[in-house]
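In structure tokens, the next block holds one chain alone, the form predicted alone.
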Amino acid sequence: MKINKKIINKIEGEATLKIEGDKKIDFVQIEFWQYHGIEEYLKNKNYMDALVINPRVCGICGHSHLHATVKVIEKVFKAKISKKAQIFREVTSLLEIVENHIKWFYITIYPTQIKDKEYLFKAVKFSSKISKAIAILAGQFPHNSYMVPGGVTCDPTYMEIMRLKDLIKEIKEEYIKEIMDENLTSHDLERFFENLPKDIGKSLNKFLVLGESNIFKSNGDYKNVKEERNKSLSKNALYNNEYYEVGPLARMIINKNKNIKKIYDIYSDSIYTRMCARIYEPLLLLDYIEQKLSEVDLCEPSFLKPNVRNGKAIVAVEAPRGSLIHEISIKNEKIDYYNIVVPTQFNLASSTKENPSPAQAALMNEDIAYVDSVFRCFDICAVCMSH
């Protein structure tokens, strides 16, 4: 059996694929060979240090790590926050998801089929506007730490909220015009599939959403997640000892989105359905953000001082690539234990031919020429994976 070794790069980090098979993929092992040791580094640090360290797990979804970090600390402290602070956190976290989806589409997966570099500039244009919108509430982006136990550090004026609303409206109108409209019409997506079958990359057809949010309904309990080591430096994540797909397609299926369901009924959990779900999700999120910003009461406090306590807690949030879990133990204001489970551990786990992970299952029995596109439709977050 011939084994091909392929390096899949992304903005940060890389994955190694060991592909068994000649023209057809018989099996593929997925390896990550970086290790950062963030969880070890957090031990004996003050709990507030996690707000600065954890966003640096990843340069492209650091906001999700900040959101999970502050929520898990607040769960230990039994802290309350104002509705205003909750809305601001939701808005910036969802904007990060929108930005990630656009970057993934045009920078990560699009070049596997379309070599026109003009599309990179489209991603940069949207990313720039979204970063400006996030900065109104969160300051610098990425790696901000504006969420703190008890609320947020910002206190925007009425004019700043108006500016934010205008930016969201502008981003949404341009998204509908240039990327995908409410009827899922997307010239760019159809061009991507001009020479690529839409029904390849079918996976396990099992979906999981664990994040606690007002917009995504969950279908599982993160306490049933366990990690196991694979042959590289990363860990696999399983739910009730089985592999599940997490991310935008899982969120659409679990939340019974009618538009994506029509495509799913034709193509099942193929690369086309997975890409449609991810490109369509920003429209839902931008609608939700507009609605939440209309509910902001600027007279509410941004911060309510919490009582510091000892204890343990675990939370899950929905990040761009799927469910993100943070777990902490705090003793005398110090971090005694910290554990992070990232979405890539679910989707890009490296298991066996008999019990494959979502990405492995999607690649098996496909033409070897489709490796890049099928693998990248799950997205790669090597730095999160090797945290």
Given for the second form:
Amino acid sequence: MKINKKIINKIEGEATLKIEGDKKIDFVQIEFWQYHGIEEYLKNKNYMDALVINPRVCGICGHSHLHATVKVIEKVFKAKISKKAQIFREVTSLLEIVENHIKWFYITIYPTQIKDKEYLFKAVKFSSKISKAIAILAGQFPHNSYMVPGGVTCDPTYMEIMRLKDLIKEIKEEYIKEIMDENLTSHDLERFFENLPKDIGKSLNKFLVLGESNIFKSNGDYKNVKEERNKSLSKNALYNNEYYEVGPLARMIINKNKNIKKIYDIYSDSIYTRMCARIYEPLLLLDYIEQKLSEVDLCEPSFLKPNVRNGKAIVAVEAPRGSLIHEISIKNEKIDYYNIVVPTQFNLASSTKENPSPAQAALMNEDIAYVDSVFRCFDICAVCMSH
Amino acid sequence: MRIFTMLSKLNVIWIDAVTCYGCTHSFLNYKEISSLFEKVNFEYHPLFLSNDLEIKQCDLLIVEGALKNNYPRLGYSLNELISKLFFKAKKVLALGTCAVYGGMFGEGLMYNKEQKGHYYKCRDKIINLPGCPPHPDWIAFVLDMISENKKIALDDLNRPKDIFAYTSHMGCTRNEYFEWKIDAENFGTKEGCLFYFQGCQGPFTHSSCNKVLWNEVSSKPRAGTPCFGCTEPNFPKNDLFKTDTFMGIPANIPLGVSKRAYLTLSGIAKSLNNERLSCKLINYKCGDNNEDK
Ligand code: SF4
Ligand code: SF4
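Shown: the form predicted alone; wanted: the form predicted together with its partner chain:
Below is the whole assembly, all chains and molecules, this chain first.
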């Protein structure tokens, strides 16, 4: 059978798709050939250096990598942090998710259907505000290292918290007005589907949430995750030897979100449901962030010095694209071993026709004309994949 | 030399070499991006809407990320792709610490860490904009200047002086603590300088992070995180949260002074024991409200 090779770029890097089938996609292999070697780079470095290096796994979701890094080190140290530090970390991490979803929608997937630069400007309008909100606590975005074992480095004043609250309120109001409202009405989303069927891109219908978080319930234990080499330079991630979809749709289904369930009942796990889940999630997160900020008690310490210990640990957090796992082994303050499993390794694994990964399953039997949109509806991060 | 015709927009090809895409995402925090788009045409960009890549002439080639052998990109090998585009471009912007010095991932265009790099000989054509990532305003500034055909004053590492004539120490809210040699022994305080105990490299890092604030509001040192010197050739050094010392004395001291002068001054400053700065600036009380307790 003829194999069509297609390089998909503008996904924080690139992937090569080897497509079998002429008009309809019979099967597709997904390959990533850009290896960065961060885990090797970390070896023998002081454990604190990981707080600076790991955000550089990815320029768009580096904060999630920071969060996972600090949590895995704290697990080794059995460190405690104040509620205040906990809230700050949660707020900035969730803001990163909001920002990622907006950029994914308008910059990554939107141009597959609508070629209009105005949408880039719209994304920038939001991203610059969200980054600013993160920077009030974290100093800058992207690439800060304000989470440290034992807490956070910042010590904001009431005035800063006030500015942050006002900014979140503004972002939320604009989100509801310009992107999607609480009833899931989204003019831009409907425009995207003007010439695209809503029920394409159905996948495995199996969902996984592993992150330890206050806002999302998990339905699995990250200790059951296994990595496997595929034919390219990336690794597949399997849970109990099976493929699962991770990410916003998984979070909504596992957490029984009523609004998304309604759409899911009609369209199942299709491109439309997946996109709705991702664009709807920021509304839930912004509500939660507002609530959390009202609980901040500035009398609490930002940082409690932990005891440095040797040992191993593994953690999972919920990153924009799904569950993110970091594993560390520390010996004499140095990193002995580091391993990272990113969400894209679950969603975009490259397996066989008989046992396809979520993205492979979503593409199979679809019209070749839809490849770009369906592939991107998983929100691929090639640079995380190539860590 | 005019590098483009006034009637047209600045034609830019932006290539993603070995990068984390932090530079692009930093740029996407530039609020006035739409006015920049009136002057600049992104013929190819690795994330946003643009034409398919063709190897052709352009006014400005932007390289984001490091060079590396055997690294595929867009159907070429990366280094081959860059060299094809490099010689067709009128000017080249090495964007971000990776493209300038190699950073974590490989080699830079003009430098390989502190050594001369592959394109050192072609340095007349290159503008270096280090930073991991570079600040959005810095990127916009360079693009705006080039599109207006204005000459950018460069330092001896080809970095724009408007940005790199400063140190990231300048404008830091902790400067008064630095002056009186009061150091923060722990994280999470408004008080104290981060130089001695937390590894801050602000006093000898060329960058305007505390002048042109990040995301309009803050910077790493303002948020209590040391400056990691991300605009310099040796970024990231080892032990980023520790100050390099030699027999207990900081190995690197503020730019422009002799070690001896610096040590004398610090000794005196320390002995003066500034009382106001030796205690908490604000003591929030739990459950603060208007009523007196
Ligand atoms: S914290 Fe760093 S940048 Fe700020 S005053 Fe101290 S040395 Fe300078
Ligand atoms: S403060 Fe230092 S480490 Fe931070 S961005 Fe500026 S130069 Fe880089």
